[in-house]
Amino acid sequence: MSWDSKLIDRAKEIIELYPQKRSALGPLLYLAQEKEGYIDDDSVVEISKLIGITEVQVRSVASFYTMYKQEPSGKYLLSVCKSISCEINNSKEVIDNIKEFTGLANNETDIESTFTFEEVECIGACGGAPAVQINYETVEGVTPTKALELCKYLKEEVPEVIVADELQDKFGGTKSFDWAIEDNSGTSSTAPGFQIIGTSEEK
């Protein structure tokens, strides 16, 4: 299904932020992911028209970066860091507990489309290892026990908007540094919540 007029208007507003149309490709891919949960063929066509590049060029960027999903994801994308800082702080047991709870292997989605699980490289929270992201909202200092509690919370409470501050208070531990400004905005999709491109929501 092609983009509606509201989404196209939003895309054009984003394009206006850049000196060259093609520079808006990344944010437009996030719009596409917010719309469908992944980068579908219709979105590739629409984006190529909007910024004047080929569909192959759009697809090459969308398929290169792992944050742009090529197939539908679950409501909650669970990303667990496995880089060295998280590894030495027991991310393996966090990963094992999440995999056991969800029944998923790496890069799998459950049949209810509730969870997608992925093991990822560094997400920039080494001082708060081990770190987990839910729809790209980061929670630091997650213990194996808290990882299970987090999964149960998502499955039972089914929050519509995922907010890092809230999850950090409920399930996090040591942080890389104090988060100076309280932020009640988050995301309701597997597209990261960016206020400037309109993919974030207030809770």
Contents of the next structure:
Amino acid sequence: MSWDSKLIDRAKEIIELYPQKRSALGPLLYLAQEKEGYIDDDSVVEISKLIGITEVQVRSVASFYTMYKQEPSGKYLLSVCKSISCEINNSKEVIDNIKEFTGLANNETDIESTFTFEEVECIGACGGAPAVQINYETVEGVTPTKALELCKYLKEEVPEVIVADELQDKFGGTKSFDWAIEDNSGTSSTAPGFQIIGTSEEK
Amino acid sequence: MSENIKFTVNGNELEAKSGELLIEACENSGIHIPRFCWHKRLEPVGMCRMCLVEVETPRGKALVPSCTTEITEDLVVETESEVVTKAQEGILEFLLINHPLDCPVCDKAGECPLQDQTMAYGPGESRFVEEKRHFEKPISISEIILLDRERCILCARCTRFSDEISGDPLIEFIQRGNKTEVNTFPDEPFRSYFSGNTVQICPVGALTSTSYRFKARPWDLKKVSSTCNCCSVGCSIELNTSQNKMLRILGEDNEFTNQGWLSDKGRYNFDYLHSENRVLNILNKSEDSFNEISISEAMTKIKNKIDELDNPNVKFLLGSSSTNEEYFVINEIGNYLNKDKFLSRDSSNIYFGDDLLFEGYFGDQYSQAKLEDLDNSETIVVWAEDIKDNLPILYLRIKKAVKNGSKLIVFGHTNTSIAGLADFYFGADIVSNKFELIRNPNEIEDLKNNIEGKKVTVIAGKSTVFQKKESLDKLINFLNEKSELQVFNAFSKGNTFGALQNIDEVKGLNEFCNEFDTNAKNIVFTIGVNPVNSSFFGQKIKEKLIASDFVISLDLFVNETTELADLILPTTSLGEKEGTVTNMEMRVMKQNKILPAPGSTLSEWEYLSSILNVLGEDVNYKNENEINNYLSEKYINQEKLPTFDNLNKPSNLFGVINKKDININIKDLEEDNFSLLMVRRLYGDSSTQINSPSISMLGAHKFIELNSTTAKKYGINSKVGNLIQGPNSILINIDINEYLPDDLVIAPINRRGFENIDPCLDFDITEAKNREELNVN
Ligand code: SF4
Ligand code: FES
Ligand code: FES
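Having looked at the form predicted alone, could you now put up the form predicted in complex with its partner chain?
All chains and molecules follow, beginning with the one already shown.
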């Protein structure tokens, strides 16, 4: 779907932040993803018009980075770390359990569009390995059993907003040193949350 | 940056300019380093790693890509060491992992850098036993280009070309890692005027063209250098034939003109040579149909006709595809039949078929520009017909100069396609809809500031047949006074400058119509020109031709003009004749022959000198070379004359810049009340293009351009409509172009359907709603 005027205004505000229009490409792709759950062709056309590069150039960037989704994600995007620290701390079993519960292989979405499962490289939570993200909200120290409970909880309770701290309390274990800014508002979409872009407003 | 420094390669001390790339410096010293992605006309990217060499660093020897390493003082390089050899083998083994190795069915095999370098530097065997990556075998990414993604080695030559050189990046890498592929955006094909260049520079057989696919093996090709005649840039080309068929045209890297590139028109406009529609025998009209006659019958007929008509007016309408030698003979016969034989007239009877030709800026007070001047210009000013469509390689040269820092100033309203490139685009507030300057040049600050005391090159020509010379004069004289000015006369058609150099006095089609005396006896020669279809004066010319007593057409096809002839003498074309052509810099270059003249075709000069002979004139040209010697003598600079000998040495490429006095006698058109601006597009409905099946569809798209305010006036919201004038109605696409001033509508003149549209009459545009139903292409 093409963009409505509100979205275009938002896009223009973002473009304003950069000395060159084309530099706004990254954030605009997140904006598209926030809207559709993935980067659809119509959004590519809109973005290319807004920043004056060709559609295929937009698609080239959008398809290079894995966090720009090329297909619609489920309501919950489960990203499980498979890098070294997590691997040492048994992420393999976490992955297996989640796969079994959801019935999904890497980069698949279930038929009800509830879950999308992906294995990812280090998400910067090595101190609390193994780590999992739900819609990019990080939960650390997730044991294989807790991982199953987490999935069940999502499936049965279907929370609208995912808040990292809440899930951490319920399903997490050891946490790494928390140096991030205080942000407990959570996220309600599968786009990475950035307040400046508008993908993570107060919910 | 340019002082020479010393460096060592394989133990030999060499010299090169500091800042030069290692791969290039080695190449210049005769040391070849294998490569795939590096191309001397593109920015280096270091994608393929084939060019790895060992250099000494403070921490020992290291492998570096020589295409991204600049040489430095005392650099020590090994290009053939054991480590380098191992690296090359490794890289090739990697490149071949996913390569399908389908050389037996690949067009590139035999001239494929991947194949050749695998033979020269490869490991000889592969350890890869797994399944290769698969893609759908060739997908078409445009009407004329196919892409086989399995063969692609991801060198980014094609994507860099379309981004850096032609400026229409419609192909890009999609996905990442093992899944990376070159592709277009869905529904946004690789429609570029320059797409064929990517086929030529692709180092594997991934990009192929529809026209050459499965046609020949490179080792079966016969090759000759020549010069393209599609526009007046005169690009250097290589003609490739097999079994007396033209199969392919490649660009040659001529530093002074095309630098390796060609427009797709120049590259693919050749199938017509072998079209079944081509006229191969002399056609004589009796009643209303043509029958074939022999050359002697034809000559007798011409002689009898001339005798019978008793002092007729003889006029010549010329096209732009003749060689200088042919124009020279045309001039001779023109003079003979006009001045000597019949009418003792002083003024010329030779009319050149380009509506936009006018007196231009020649003579001592204007310094004639060369293409290389663009690179040294601080400012480039363009006011002419659409450069990208009519002088495509000149557009590339402008783009390159702009990239390297020249300022670009573009005057409206026909060059909107380069407006995005321009530092200043002067639209409605400076150029009126009738192409007059609304403000005096010296009041235009942005112009003044960027030209005063600077090196400036101007590309000057009429944007429409209605434009008055005076408006251009104002600009050119201002520039000439205030800046160090070089002038390009932007006459875009083929060998226009050859005609200007070799014909004593050239007139235009308007003069033809005005000077045509219906009460007199008239004989008209049309030579490689189809004004009835492509000129603003087409309708009038048609009437005159019908009113003539005898019309002789020298041409390749029966078309809107030649079908009115009493006699069609079939002629030779590119590759079938030898001669010289002159480009817009006054550079005389050679066209070479590689194909036999088909059927009973002859060159234009052969017919014309035969005609002179039957009329009793004692001319006896043996061949092109002899004519070339005559015409060469008349060039001003006697030091280096454009004789065949001089042009062939040291290579065909560079040509000879030389001048002759130019005498154009064309007056402005009086009427200027046009309602529709009709412009020439690169692709159209010329007889050669519509008879070249691989590109004929490119000239089928019908469209108009206007800005949104004008569209609103017509009440148009959709992208499809009808252009209506009297009984004519054309289904068109409507392109909104905001660079255009209000109330100006642009339509193509050289597209089917538009030949009956009169730019001076009122027209209407109506909306057509349903695109799918209408099936506009
Ligand atoms: S298609 Fe050819 S030119 Fe383009 S990236 Fe692939 S190998 Fe290189
Ligand atoms: S390795 Fe898993 S978060 Fe770093
Ligand atoms: S030629 Fe140097 S990396 Fe490709």
